[in-house]
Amino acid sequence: MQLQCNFLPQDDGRCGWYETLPPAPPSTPLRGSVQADWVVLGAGLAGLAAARRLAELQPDAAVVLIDAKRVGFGAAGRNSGFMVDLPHDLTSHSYTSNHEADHKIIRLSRDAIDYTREIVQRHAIECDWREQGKLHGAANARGVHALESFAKGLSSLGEPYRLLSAQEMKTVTGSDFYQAGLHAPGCVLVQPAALTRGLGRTLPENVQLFEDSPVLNIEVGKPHTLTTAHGRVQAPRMILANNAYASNFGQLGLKGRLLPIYTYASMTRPLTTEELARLGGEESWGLIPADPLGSTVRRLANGRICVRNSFTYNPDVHASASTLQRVLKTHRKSFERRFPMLPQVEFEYTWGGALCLSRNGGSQFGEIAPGVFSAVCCNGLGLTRGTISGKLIAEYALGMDSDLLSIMLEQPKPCRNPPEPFLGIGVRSSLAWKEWTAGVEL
């Protein structure tokens, strides 16, 4: 079976998080042939997890991990860094639902930030960790009405949070645009570029790493073959964790099921010591719109601000240069009204993401061919679907078993999507009338 690679990862505008890294040191691009006993394809967090969830339970197995890019550039490094612990659905205001699926989501995120702590810790990974929750913010009357909704399915979870007023709103954000707003004490906050080199460059020893090396062909068989511009992989097993680029792969059922969507950011230069006295507030937090196509917002100890949201369909897999000029304006504009204190603060960099969704929130998990396995379609959870994915299906692979698994095994699969052009139709409408509905909260 030959699978093509038609889209592979560009770069999608200029992202702050990697930008403003430390330059990274020389990348190691496929050549010749090499034999593995695993091939993960994928370095963000699901492949980074599965790489190195393989090695430490197989140490004398070799395995080869390869990305396009380098580790960190791609979609792990772009998203706006919160490791969330709670239901979180970003095309509803549906937070919470059903308590026995809730909670089993919660056991897996929270094992995620586990997982990942101890490695940042035992490592010394310097990514900016703070355990400090997430602000979860309305700006109008629906929004105060949508956290309401929000802390009755919290407080039925049984789970911790806090009202904010508006005036506690702004004593943390030093922004009076908030009506209300609800802390959850959960979540982690970390600079997601930091975060996924660090696990890069900390993976085992028996985890060879190739980056810069876009992968043009795929043969899936005895064994399975990776084919670079310059060299090879072959190896018996092989894992998938390249979410939205999955798409590609029709033979493997992925065609049709997978919604690559855009999301889009800008950060600021850092702010003069004048600015941050004018602006007031903490110096660090990150804060979710009570509506889920609103703005996100993080205020970053280095004196930056970071503003999301947009929403495009994809399915190219890439973010042209005119929709980065337009969203640009509409981060502007986002950020003017939440921050009127400082108009000659100018956004440094704006960047696009791909998200994989499934219309109906259905993950592919397990082995999809034979020595094939699948740990994509994060639905907007990265951080910590992602990297519970790539640990899970690791240890999927080797046969083990836990409820955690089980728990994994028994999420929907996606939902075939609606043919073209009806699919484009109806995914980019239904985006347009979103975005209309989030009103003053974009």
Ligand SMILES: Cc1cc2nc3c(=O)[nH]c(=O)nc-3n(C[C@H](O)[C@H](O)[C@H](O)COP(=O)(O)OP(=O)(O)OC[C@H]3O[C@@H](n4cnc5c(N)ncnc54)[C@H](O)[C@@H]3O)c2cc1C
Contents of the next structure:
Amino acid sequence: MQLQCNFLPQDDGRCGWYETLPPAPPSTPLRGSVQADWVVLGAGLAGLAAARRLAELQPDAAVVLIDAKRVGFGAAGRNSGFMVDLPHDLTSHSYTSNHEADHKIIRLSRDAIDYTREIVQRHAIECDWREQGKLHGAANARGVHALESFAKGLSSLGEPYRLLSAQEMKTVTGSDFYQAGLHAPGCVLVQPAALTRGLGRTLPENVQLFEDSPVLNIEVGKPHTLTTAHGRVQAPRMILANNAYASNFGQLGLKGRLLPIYTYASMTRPLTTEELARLGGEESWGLIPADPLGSTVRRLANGRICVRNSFTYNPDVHASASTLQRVLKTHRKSFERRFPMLPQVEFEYTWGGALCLSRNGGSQFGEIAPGVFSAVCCNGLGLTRGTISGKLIAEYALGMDSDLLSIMLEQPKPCRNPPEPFLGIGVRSSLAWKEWTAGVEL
Ligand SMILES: Cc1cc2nc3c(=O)[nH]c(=O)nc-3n(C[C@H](O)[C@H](O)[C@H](O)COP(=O)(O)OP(=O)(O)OC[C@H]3O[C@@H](n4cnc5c(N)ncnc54)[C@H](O)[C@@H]3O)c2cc1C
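Could you present the same protein in the form predicted in complex with the named molecule, rather than the form predicted on its own shown above?
Following is the full complex, with the preceding chain placed first.
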């Protein structure tokens, strides 16, 4: 069976998290022919966790991890840095779904946080790791209502939270934009590109990492052969961790089930001391909108502010320059609504990145062909869900058994999409409608 990688990772704008890191040491691209016991495609959060876990559990096995770009350059380093422990159903107005399912999601997410924390501490990875929780902010009556539903959901799950008045929100954020807020303490905030790069740098010795090596095609067989422009890797067992880019692998049943959706962020230059004083508020905070289609905002300890919003359906897994220009204008408006006291503060970076969603929130986890394992489609929650998928797919592939693995295996699989052009029309109009109803939350 031949798989063509028709859509290769591209640049999609300049990501502030990545660009503000010190330059990375030179990469090692794949050259010539390499044999391994395992090959993992994609060094995002899922791929990094899968390769690490395989190597931990099989210290004598040769594990190859391969990525088209540098580690930290892709979506894993482009996100807003919320390691979310609580339910975060993007299709639900209140982020929650049903109790039993929510408890299980919380267990998976917290295991991902514990696993990552241990690695970060053991290797002293500098990624601005902050166990300070997340704020949810409501900017209108609809948002306040969504927060109330979320609070009710958390109470019945027995999860702690604190409600904040408009004045308390201003004390934290410096902005009087928010009418109400909710603080949930279990979320960890990180600098995502620093975390991802740190995870790549500290892989066990039996993992060989090849960067800047786009895989052009894959022959699924015995062994599997992954070919790049200058080399090939052969291994009897393969883990797919290429997220939205797996959406064109029709022969493995992935085509027609995954939704490559993009979201976008912009980061300001560092604020001056005078601007920081004018803004007020706390030095570092992370805020998720009450309405899932609203704006995520982070204030960073280095004095920058980062705004994320806007979703687009990109079946070619790429954001055009014109889309980036358009979302930059939306980010500007969102920034001005929240921070009218900072009219001169311009954005220094604007970028997009791929989420891999499914219509029913299902993930493609398991063995999808002999010796081919999949950890794709974490529905926009890569920092926790991607990490746990990667860790557990390695355990599954090695025949292990655990409670967490059972939870993962019982999660729904992505349901089938309607055919194009109906899918594109449906997804684009649903996003436009939800964005419109989000109103000022954007
Ligand atoms: C702006 C933005 C904000 C977000 N905010 C958050 C957040 O706060 N919290 C959160 O949990 N999630 C967030 N997300 C989502 C999160 O970034 C993704 O869910 C996560 O990156 C998915 O991890 P992954 O490892 O599954 O896939 P990816 O990170 O997409 O990794 C897949 C890798 O596969 C590689 N690849 C693909 N095709 C090939 C090929 N042919 N050859 C070689 N390599 C290939 C890619 O280069 C990439 O590195 C956000 C995303 C964006 C874009």
